[in-house]
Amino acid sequence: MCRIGAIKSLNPIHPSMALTLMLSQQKGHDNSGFAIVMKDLYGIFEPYKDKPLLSYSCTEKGKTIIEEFMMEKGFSKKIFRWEPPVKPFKGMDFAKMPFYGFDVFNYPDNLMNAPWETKEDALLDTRLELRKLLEETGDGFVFSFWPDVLTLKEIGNPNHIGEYFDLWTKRDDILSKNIVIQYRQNTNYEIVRYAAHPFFLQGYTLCANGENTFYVKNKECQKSLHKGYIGFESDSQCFLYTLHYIHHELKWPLPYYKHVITPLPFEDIDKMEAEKQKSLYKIRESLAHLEINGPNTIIGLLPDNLMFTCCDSKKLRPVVVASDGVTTVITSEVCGVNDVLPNRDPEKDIYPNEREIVAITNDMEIKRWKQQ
């Protein structure tokens, strides 16, 4: 089973305290997986907010591929380049690669007073490109290139990982207020590093625990709705597809995303208004393809910064969200929360329903969006 965790603060805070939420969770890793998403930056990232940022891991041929090819796209006034201090120790246990780079561009001149969907397109563009080139040479991947995201993935020990690239030590150079972190991806299918949740596309993350067994129906269907769902590494990766697909394509509200996922039964459908009725058999009808099964939980970040989880239509996964006010966790296991909001009120905790979207918002408060 997978363990997963999210943290949104009022105040920036250091991946330090996502790898402690996942400490005392860490029995159920095997060393197959390891990725962190951090958005709404801070420190040395802080005066780029508004710049695209590209993470990425390669050998020193997909540096120079990188380099190149960004060239060649137009983006060739990189501005800032972050190379994670690394400590190499006796005993590490994974599968690190020769280089890990995080660099901040300009836009190209032709982007440069453009509308944000025409960047978003050519960014997510750029992205798959890359992606593609370097997988034709096997010198590197490229997790996310967006304004304010910094995706890290690697395979192998999670505490290892985060002692490698000096994440334990608590410094003011890198920090965010948005976190959502995961150990172990999904063993069912090949061990690869964009396996790794979260996932992230066009300003969405979103990582699981547990697993789809309509994994083939989501995926044929999603190969065809859009350029940007692709890979299909892990049974998980169509949850934010489908996220994606609701919320940024058909523009729906986020609690649209729970009826889609896992829709009501027709007893509880015909319960309800006429209008509402009507809206919800639409939906069944139009996106059956995109319903999910199995045991999972789900954990999201849209691109305004909204974090939410949900359930199974059965509850078979465990979650809890917790809060002192200023700081708010989601996570599988309450252990974690202990460790790191151990002066909160666990009376306040909420362990979230099979039918209802709890979502954070940007202050702080906790919303319970009800399926029915």
The other form holds:
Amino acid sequence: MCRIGAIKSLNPIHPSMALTLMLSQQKGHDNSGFAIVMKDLYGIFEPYKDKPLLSYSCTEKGKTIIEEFMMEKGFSKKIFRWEPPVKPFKGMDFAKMPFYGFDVFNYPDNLMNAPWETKEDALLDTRLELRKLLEETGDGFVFSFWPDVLTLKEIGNPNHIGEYFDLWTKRDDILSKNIVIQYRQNTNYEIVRYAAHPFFLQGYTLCANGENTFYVKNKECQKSLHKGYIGFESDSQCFLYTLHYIHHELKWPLPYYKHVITPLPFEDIDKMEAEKQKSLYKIRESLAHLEINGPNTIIGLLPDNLMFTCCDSKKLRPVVVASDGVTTVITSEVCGVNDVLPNRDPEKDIYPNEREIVAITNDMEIKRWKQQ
Amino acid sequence: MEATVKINEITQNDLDWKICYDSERCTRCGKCIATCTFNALEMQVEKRAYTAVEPELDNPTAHKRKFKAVPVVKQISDLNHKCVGCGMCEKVCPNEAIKPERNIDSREALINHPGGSPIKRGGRTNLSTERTLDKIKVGRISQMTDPSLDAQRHTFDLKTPFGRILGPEELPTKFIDDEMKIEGPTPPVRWIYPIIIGDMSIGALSTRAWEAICIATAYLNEKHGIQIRMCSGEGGMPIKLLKSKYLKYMILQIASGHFGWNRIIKAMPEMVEDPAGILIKIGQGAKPGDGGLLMAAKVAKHIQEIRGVPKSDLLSPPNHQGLYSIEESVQKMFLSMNAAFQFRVPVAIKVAASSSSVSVYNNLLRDPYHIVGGFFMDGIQGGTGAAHQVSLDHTGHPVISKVRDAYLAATAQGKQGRIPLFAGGGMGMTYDLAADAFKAICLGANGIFAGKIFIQLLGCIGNDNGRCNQCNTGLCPTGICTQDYRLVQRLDIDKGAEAIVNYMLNVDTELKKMMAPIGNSSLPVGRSDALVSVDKDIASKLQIPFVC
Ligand code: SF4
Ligand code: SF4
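Counterpart to the form predicted on its own, namely the form predicted together with its partner chain:
Up next: the whole complex, starting with the chain shown before.
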């Protein structure tokens, strides 16, 4: 089972805290990858919050491809580049890429004053085109292209990856108020970088564990719903696409995400008042192919940085939410929480049930929506 | 010149079934003869030689060859009275003295054309009995990372939608305080059990058989919460049922003959419940391109009343007169049926699976009025009460690949599930209705419909290997498919209904037993990854893995 985690804090935090959160949760022999998404950035990225940030890894040739492409797309003004300091060491067990880049751009002139919807679309198109271009020659990967979002993904031993990028040393250059992270444990050795969660799409970030037993149904349905629903390298991508579809495309409130992915059993719906019944039936009818049927736990982060978790309807995967008032953690197993929030009151830890969404607001308030 | 050996005369050995008779065991009770509805047996007298001891004065042990007349039961070797292998004689014989036996050297299909007429019969195809579904296995078993469910402990939602489904963007939603309200009309949708008892009419079935199925349907709904629906078949239904609360379990069928609709329409003001749906029958898998046929022999007085017709062969035309295109059928037929029940009742269409089914389905999916509430596809292995044997055996299209194609076609447009797909034709042919339903659902069907297996549960002994299949003759030996008041007494309504209920309860458990190991608690519609096939061609056609 993959271990997943997320941290939200009033004070910007360093990825080392996320690595510590995951360390004691590691099990099994595989540990086939690592991915982290940071959102609401501080430290060296703080001045560029409103500028799109491209997160990628590539070959030397890939670097040129990216530069030329971005230029051609009008993203000619690269205003900042962060090249993570790397520390190669002996016995390193992961497949590293020659170059990792995090570039901040100015919007092209035609987008500068465009409405947000136009910008959103342009950023997505740019990432998708770039991804396609890099895939053609196998020269690189592009993980996110969005303001205030940084993504890093690698295949191999997660601890080694952290060490290589010197993420274990707590510093104040790379900080953020939201981190979503995953330590992959996968028995499928033929994995690609894109398969590592958290996934990212237009401000939405999501990671999940377990298997999506309705993957084929979800995928077949999503393929025709939106241009951004591509790849499907992991069955968990479906959860992100459904989240994006419900919340961004249909503009339904978040609790309806839960109603779509884990509809209430008919016997429960039938007990409700008529109006509610009607809407729940209609949702179940219209979006039957986006239902999930477990076993999964999902951690999501919305464009406005609301962080949440929910499970499949049978709660076949564990998850805990814990907070000390300043920092809140959502993760697979409580041992990880003990390492990062030793002084919290464990009695207040929340073990979400199969029918709720537990969400953390930007001022650390914990909200619980029960599916009813 | 008269033939020396009368080879053109029909003998037992020319027929499909031969009677095995043991005169030593026979007590001449005559039950078999009285029971055989096909008059295939008669009492005859055989001359038997025996040796008798007749002592003479000089020869106390003297023998004599003598003769006696022995009454025996004999098969009539005549095409009009041929044995059909129904086995009723064997059933009633108290002494195991008689039984039918399949004749592998039969020439019946060749010679059974009196006056040049083609063979007509009921049942299913007897030729294309190989089934795609049997070459498919549920190969994706949840074990470690995605645990199986417990069939006893978990709640399973064994329901499927019936009715036109709107896409989320088409729903008339409004949010008040983040609560969704559906404001405005939406097409009617019912959530029903994914198995529908397929359209067998009163007329094709005896009223008693039809009633037994109705009772089972109501019982399963009322006592066991299994929301199974029964389709009336063409020809209407008793007024009493139309006016009862049980109408909600019935799907009313309208076919090209429009039989029975006078009474349905007249009963409307007095209906206390809406029917579960309307099914417009365009075609039938057993005899695609052929209309309905109820032989005069079965048009008894009560059938004449229900259908509003005189006693004669009742033919439903092969097409709906006046409908010349899909667009037209959508507009006229569907609108009038929808309007008849003021858009409260889902209206679906049933067609015979054919090479063009997917285009038809695509067309309906694009219908801007959203009034087609279900697409029923009936395959070549479907049954019928009467058809030409040549149609039954040689025309039609297997349903499985068509359902898959239709599902994938809808998927390509992002419209899967908008018009629920129901597959029929040969479902339950190997008596495994749950497995058939499960596999069809994984391939993209929302549900299935089945008919024959339900009358087999009532007691029909017909099979797909040439046994009986005389549903068109009015002589049904089990009283299921006849209107003869003496024959219908053979069916025990309560026992028949009980057999259906028991079988469906078993199907319900079996469906859960199949869903549990793949880790699903709701119907895995389109979950083709759960399936594998042991046949390469089937695997590639259905886009599922081949395994061996
Ligand atoms: S098997 Fe049926 S048809 Fe044949 S003789 Fe016996 S009762 Fe008659
Ligand atoms: S028993 Fe009756 S219903 Fe069954 S095949 Fe024979 S005639 Fe048809």
